[in-house]
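The chain below stands alone, shown as structure tokens; this is the form predicted on its own.
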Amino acid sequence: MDLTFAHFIALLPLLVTTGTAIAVMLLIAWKRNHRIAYIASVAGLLLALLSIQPALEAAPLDVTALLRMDAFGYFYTALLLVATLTCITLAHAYLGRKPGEGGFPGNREELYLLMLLSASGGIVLVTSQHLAALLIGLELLSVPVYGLAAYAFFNRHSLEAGLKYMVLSAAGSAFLLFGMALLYAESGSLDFVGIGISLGTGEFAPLVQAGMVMILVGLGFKLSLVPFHLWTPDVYQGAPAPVAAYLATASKVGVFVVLVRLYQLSPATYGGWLDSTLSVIAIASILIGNLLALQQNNLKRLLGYSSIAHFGYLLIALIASSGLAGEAIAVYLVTYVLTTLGAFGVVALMSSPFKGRDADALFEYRGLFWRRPYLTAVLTVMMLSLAGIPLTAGFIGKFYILATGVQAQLWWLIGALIIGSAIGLFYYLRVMVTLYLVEPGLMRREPPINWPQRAGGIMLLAITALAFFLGIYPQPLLQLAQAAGL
């Protein structure tokens, strides 16, 4: 096909991203500087965001047999910007420091760098509708987050970290690559749209299942839902703070996007055999992640618990496929995205990796409330709100799924919603409680903060604010979802 100005306005927010990435690596190549390359990524991200509005009038439009862009993929890509956006903002906090002070020893420019490029992977990905698309930008997506993950170089559990994403990682786009390969032979083609097409919606010979199955294999080893959830604490918790951030929310947004479009165009998820799969494995997420972060006394390893919870309460909208789905999928992810950077984002103001590790033990949150005020008061909303507790975002996303589920009448997946509520009530609670313990001779001490520090602390502050407006007054998220519909 012949590209022409309408495709190349369409592509705004991908090119953009794209271009930034490579000044980004053009400035560290000329001269090493923290705060200018910082300065170019924040610019570009505020840049490419700004794009998506002119791309939306030359929407939807085809740019080749590999990419859908339309209303669908613009809402989530500006997700995904926003949440590098504030990611970015926080690793400069978290290596903000002169290394005499408890700074990275280490180059830190090519942070930004793989942050960039794992969010051009997952623009691709959001609004991708052929597999070899889809393929394209997982691998874009997931390739820099293994750098990413053993950024601290230095210590052990970073490195242990970047190994076991990697290693499991490459097995599931293994998987998933064997289950393209079983799809194309069956159906003679790549295009979601085609394969609908070759397939009808009749029945299915085993090797449609078997390659519906291992897409859903390794797409899971992405979203870390149960049974695939294993590398997910000890990645979290060997991470940088602001790698955990991104892992935790954009990676699995552009995942779970893309499997919501597979799913929704794909002819061989009509048949109730993967409904009846999804739902095992959205109910074995919901009560295994919530039961396994009971056990934690680690902030991060209770988040990455946290998130494979959630991430089975977004099956039961995928599952549902009609009516709310939709629009209860943008706005849980949405609340989400933000009150998981607002919880990672204050143990990446809580920590310097210089120390050899971050500060993610719940022991050393407790009085936080007599030292770091501002800190508790954001940590306190963030679990009120992954809590879904009324007032907060939280809420309003968990309510969409419960009427999702009440309306396709999926009684067990929603007995397994509440049952995994009342105990991630339990857990966020008792952080929360920590916060405002007093121990015997506790002096309130506040810190040295330095400006990137402020500028990280200022991001979480209108996080907090966001996070109580849409949970106060929803209605400009809900229209956004709304027409955000696919």
Given for the second form:
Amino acid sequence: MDLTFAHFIALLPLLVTTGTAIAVMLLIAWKRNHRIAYIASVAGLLLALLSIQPALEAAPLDVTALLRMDAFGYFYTALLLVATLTCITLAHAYLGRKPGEGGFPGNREELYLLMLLSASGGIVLVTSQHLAALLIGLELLSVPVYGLAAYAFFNRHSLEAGLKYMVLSAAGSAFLLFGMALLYAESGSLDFVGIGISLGTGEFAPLVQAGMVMILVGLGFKLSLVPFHLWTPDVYQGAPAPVAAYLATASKVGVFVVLVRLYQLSPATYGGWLDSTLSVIAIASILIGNLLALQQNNLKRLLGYSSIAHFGYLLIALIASSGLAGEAIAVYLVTYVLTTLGAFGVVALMSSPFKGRDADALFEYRGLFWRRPYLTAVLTVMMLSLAGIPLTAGFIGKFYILATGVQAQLWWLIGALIIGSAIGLFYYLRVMVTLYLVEPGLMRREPPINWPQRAGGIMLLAITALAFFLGIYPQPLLQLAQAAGL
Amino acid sequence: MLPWLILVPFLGGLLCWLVERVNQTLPRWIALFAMGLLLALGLWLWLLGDYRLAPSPADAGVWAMEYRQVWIARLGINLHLALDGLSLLMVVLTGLLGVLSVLCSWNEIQRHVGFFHLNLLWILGGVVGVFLAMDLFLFFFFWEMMLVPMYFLIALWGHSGDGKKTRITAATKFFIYTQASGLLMLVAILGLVLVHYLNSGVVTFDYARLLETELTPGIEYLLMLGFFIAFAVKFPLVPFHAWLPDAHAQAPTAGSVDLAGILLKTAAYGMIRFALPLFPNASAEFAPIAMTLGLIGIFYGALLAFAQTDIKRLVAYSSISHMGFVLIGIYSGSELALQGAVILMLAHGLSAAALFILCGQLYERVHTRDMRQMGGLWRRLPWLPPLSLFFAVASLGLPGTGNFIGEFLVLFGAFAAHPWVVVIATFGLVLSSVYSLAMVHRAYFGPASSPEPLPGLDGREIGMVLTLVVLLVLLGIYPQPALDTAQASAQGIRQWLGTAITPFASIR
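Return the structure block for the form predicted together with its partner chain; the form predicted on its own was the one displayed.
Whole complex next, starting from this chain.
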């Protein structure tokens, strides 16, 4: 297949992101400077975001058999890029000053490099239409995250998180590969549509079923769906806060989007048995995720469990796969990413400049309102949004999921969603009210806030404003989501 | 005009929060002004508007006033506000109680005054939104939105009781009950929209359009239940009432006033406006069950009220009992009873608000809500005990007060169709006099714990309560303006239910 100019235009976001990664790597090799590395990363990501506009004009376009650049892919590319940009800014605030001056003791610049690499993996993943591209994208997305999770390697928890994530992620990938091999053995094809066509006619062989289940297991690990969720709280707790934010948003979005594409393009996935399996997983994720979150006194663990539940909600739209489902997934993912970034962002800013251990215990947030009112406002809105209360973006997302569920008449799943939300409310409210409790004698002076933190803070406020705005006037987002259908 | 009714509280609340840094009393004046403006706007609309027309099966789109603006075009959601006599009465009540709740927290709330008034005004803004929204999405939006400020009001400014029952537990309980049941209603709304979409191919959340939806009996019943349960939790009906006493007991006075005075009324309003007209057949079929629940509520509330030692919990349980009458009035299918239910909603709003204000004033003086530690206050305190006595007898339905008119109309109107329900409900009135008088007796009579006189009421406190006295008596001796205003709305509802009830009437 010839690559024409149009193909390169269509690939621009991916090319710019990878180019930035290489540039940052060279910059670090040439002269190690925290600020320059950060500025280069941000500039590259912004450029990649801007390049979506010309790329959209060349789309939809198949670039080799591996990637399909279409509005759907670009929508999530943009989401990934924005998430990465936010995480990088948070990391900038988190890492703090020079090693000697009370900042992060290790090398700080490589964090940006790893995130950029991972983001380019995410872009490959959301545009892939071929099992090979799926694997490449997924590995490129996950492998840098091993390093990221263990980035604060002198901290036992961080190291543990990195190791745990590596082992389990590799196990997930092994399942995924095995599943792909089984599918290939039966269908003789690796691209999503081809698999669908060759399997769409006949009876489903056990081999296909086994293959699909294994792929599902592999992706389920990355999405931390129950029963493949055991790694999530530990890794979220151990990983530095900006990295945990990245894990919970960009990494999960990429994997979920490829699952959507696989599910919708390849009729091999149609059929009752897979829907039933997914339904069981969804209900289990919603209930178990929420129930386990109830007892948490650690904000990062709590958010980890709640993210399990949120992907359970998302599975409802995936199972429905008709009518509003595509839009529902888009809207929900956007609101989820916004909200999760905001929540982890507060943890990151609370922990910065780097203090050895993250400020993630709930008691450290007692009475935060009287010390840092803006951060509290951010976290309050994020908790309300996660709980799906009107006036916040989360409500629109939940509304869409419910509408999809009602449309497809998935009553059991809707029941699980309602129960799950009721349980969820309990711990979201607990976090929220903790922020406002007055504790005598707790009024300790906060360290003065430096510029990187202020940049992070301004960005968090912008995220909060956006979450508010989308909650009140969601029309722009809905239009985008509608245009980004498969 | 209509959007301003909603915007005034919201903007006023924001302003209160912003000026908090400048001055601690300024937020109070701003809040008072905003609420006064809301009340004035409501009264102005009452004077000017023509409320002889209201939605009915013949024409569901008739409103005294309407406002429409496209909001979320993708889903056919409009900012559709409309006003008829029923909504107007509720808005005026909201404005009045809004003014009172600002006034009654004048001394009680000393911490974070601006943030307090932000929450207070946002609750009221949400409530006004509920009373005006004629788009089901918008309705749900406001319905859920008022929970958050109420949660903060209870959790941050509430009183922590003894032992485990802290204000935060109470607030969380309130939130979870109402939010989870609200989601059930959202599912029912979506189901209704979906059925309408499958029938007509149009996605819309508009009230008038959805009224035309043709539903099969099974689906209608299910959807009706979704709405009913959400309203029943807020009403509150007996199996779903557990949040109410806790929330009331821990809430600050203004929170209790709003909760009893208007938040409970949103549920009754929702039933009248949405549950009955949208699902007339299912509602007619369900009416006996609903009325039984009302009866259970009357007796259960009254018995538990009698057993309370905490004076605020007593008033809270008495609300459950009174709302039982409202429910019977709503589901009896008689226009007269429905009118009575509306009057009772107003009267109960006034009398419960007054009782909670008095409880608050009492608490500020004796620093306890436990009636076992009160006793003999009649001699130690001027003004407050006789006023309490007045509202106690008003709440037991003494002729000459609005509560009497309401209860009488409900019982009288429902008697023709449901004599047995009325006969049983009448005994509830006996119980209500028992607990009301018991409250007065325990708190104000008997031996005094100390001979020291307590500080009397100041002009603000007396003024608030006397206003309520005057209004309640006015409603009791000349309820005609309120009856006229709500008449068209009640007639419309009766026609909806009437077409559905007739086939059943012949069976019986």
